[in-house]
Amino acid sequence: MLKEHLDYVADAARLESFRAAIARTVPPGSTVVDLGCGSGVLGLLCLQAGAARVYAIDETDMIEVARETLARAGFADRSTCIRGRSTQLELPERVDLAICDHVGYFGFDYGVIGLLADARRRFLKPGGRLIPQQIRLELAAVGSEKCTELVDNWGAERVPPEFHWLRECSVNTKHPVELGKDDVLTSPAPLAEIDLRADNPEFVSFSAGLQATRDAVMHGLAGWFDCQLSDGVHMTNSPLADRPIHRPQAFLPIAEAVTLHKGDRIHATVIARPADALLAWNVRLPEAGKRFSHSTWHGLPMTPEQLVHANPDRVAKLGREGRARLAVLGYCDGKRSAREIEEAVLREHPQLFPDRAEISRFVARVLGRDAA
């Protein structure tokens, strides 16, 4: 976890926009929400730009690491950190300004449209603004060595060929991937464009045309996003940038490598429903002969069980695991303690799960996460 907000943090490019887009947007005594903000480094931006107060949300470990990093740099007193997810929570006040970057790696992947939506409606002061503002969507093909590795790597010959199956799972799945400049293979092409600051679809299905700028071999589509934090601030990880900030594009396989002439086309379209962070790609080469259907629906290994788990009709019944966590809430009454509470479980349900130990490890974790 600390890797991956290290990352965040040592990007020069990326802080460096944020910073701009923020002096653009955050006056002197605004309020401030900083959704999801792991290290805390946006809200703490905001605060060095004169922010009053920014309250910082994050479900994870990081929300300690951002509660003592504003504190150091001496801003306890106008920071306020909440663990827990923001579209589960209410705030004290409405704000001048929510800001995030879920932009993930394709801009709408990692949940941004959802969580700016719900701040939107919840959070922010009539006439409040966003930080980001608006995603642009761009689509080309690709092809590299790094490409066929992520496909293959589950069909290679030093892997048992009992786990070869597990290819068909691969070409079905969005992988971050490091392009350079030379593993694009089409000029790209605008695919949709994503307004935070309204209300947008559940599901969208976006189209775009390709063209083959040389001979060379296609593994797949990249997508990746131009990102307008502000007015005149943007950014992006396109691997044709001057100046992109340090983050994978989203690699969508095809089935089988295809050999492209300049000049072929490319029939591409993209089908989203961000909120459950599926995805599927059609391809058609026209000049090839060729066509790919692939989803990550397909690119996850589901047991019979699940996929009638995921019938909105069924009807649900508590399993073991549900059964045990409600034997545990059932005995937090505002009066007994955590030790208390573990060895009255202890004590009436023995069989809650083979081990005693095991019993208090699940007793522990229950009450961390589900109880005040």
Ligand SMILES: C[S@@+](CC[C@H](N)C(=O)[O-])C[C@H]1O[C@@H](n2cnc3c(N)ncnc32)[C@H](O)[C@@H]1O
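Definition used throughout: the rigid core is the maximal C-alpha set that superposes within 1.5 Å between two forms. The structure displayed is predicted, hence computed values, not measured ones. Numbering follows the first chain given and starts at 1. First, how it differs from the form predicted together with the named molecule.
If you fit the rigid core between these two forms, you'll see the Cα of residue 21 move by less than 2 angstroms. Residue 357: CA moves 2 Å or more between these two forms after rigid-core fitting.
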Second form
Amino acid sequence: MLKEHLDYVADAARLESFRAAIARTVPPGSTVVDLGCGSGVLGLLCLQAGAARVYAIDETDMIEVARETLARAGFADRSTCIRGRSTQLELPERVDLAICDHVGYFGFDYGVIGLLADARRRFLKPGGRLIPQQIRLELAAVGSEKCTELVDNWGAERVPPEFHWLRECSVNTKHPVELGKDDVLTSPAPLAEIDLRADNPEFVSFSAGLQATRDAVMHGLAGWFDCQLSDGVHMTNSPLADRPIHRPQAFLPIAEAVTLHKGDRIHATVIARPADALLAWNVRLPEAGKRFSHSTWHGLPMTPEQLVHANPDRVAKLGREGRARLAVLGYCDGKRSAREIEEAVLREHPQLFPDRAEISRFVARVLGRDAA
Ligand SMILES: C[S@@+](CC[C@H](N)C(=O)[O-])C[C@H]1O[C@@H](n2cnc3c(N)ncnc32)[C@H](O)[C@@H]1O
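Output the structure of the form predicted together with the named molecule; the preceding block shows the form predicted on its own.
To see the whole picture, the full complex is given below, headed by that same chain.
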């Protein structure tokens, strides 16, 4: 986990962009929520820029790293570190700025739209600001040894043949890949502009027309972002940029390599439901006479339970765990103590738990997660 965050903290281009955006957006005395704070680095930059208070939120153990780092930097009294999922927490006050780096590899694929929509609704003061503000998605056709490997690894000779069927899953997976300029076979096309300050649809479909700039072999599409952190300050992971941040691009494979000739057209559509990390891509190559259709829906074999839940007409019923949670939360009325809740569950729902010790553990777990 620390290794991932070292990559973020050691990325000079990224920090430079955030520092510049913060300088333009955080007047001294501002209050800030740092969503998915990880090491706490973005909150730290805000405090160094004069923020009066930072609420730093992370759902992993990284919250302890953030707490310790901000304290060692002398900001213990101006920072509040909260462990949990931002969408399930309350803040004691509304703030002037919500900041995050939730732009993933392809801009919208790490949940930034939902995260900031929730923060705008529940955490920001009227007129409060966001960093980032806007994301431009770019798409290009790509071909490289790295791309082939990502798709073909499961079919390689060294892999026992019983596993070769998993190539079908790799070809329906979004892969992080570090591309060079030479791997990009078309000019990038702007795919979409997402304004994070406004409401966005839950389901998006973007199309782009691409054209091969040279003869080459295409292995799929690659997407990346140009993210506007504040007016005039951008950061990008484009492999074509002079000073990109250190972050892979999103590679969307096609089932077979296609030889392109200079000028060949590629019609691409990317369809996504960002909240579910669901992504589909269709590629049509008129000159080569090929069509491909892929989706992360096929990227992993589904469990029988997932298949059942995928049926929209199905009427859901709570299982034992769900009924137990409902019982515990039903008694959580802001008046009963944990012991009283245990007693009530034991009295009213004796069939849900084998013994008292399990009730105690379960109540502690549910209250620890869902109650303040
Ligand atoms: C891409 S890292 C960014 C970390 C840090 N903000 C930075 O810029 O270096 C995302 C972090 O957000 C956390 N995270 C993701 N979604 C979250 C959520 N809804 N609430 C709290 N933490 C979240 C993850 O645990 C991870 O530490």
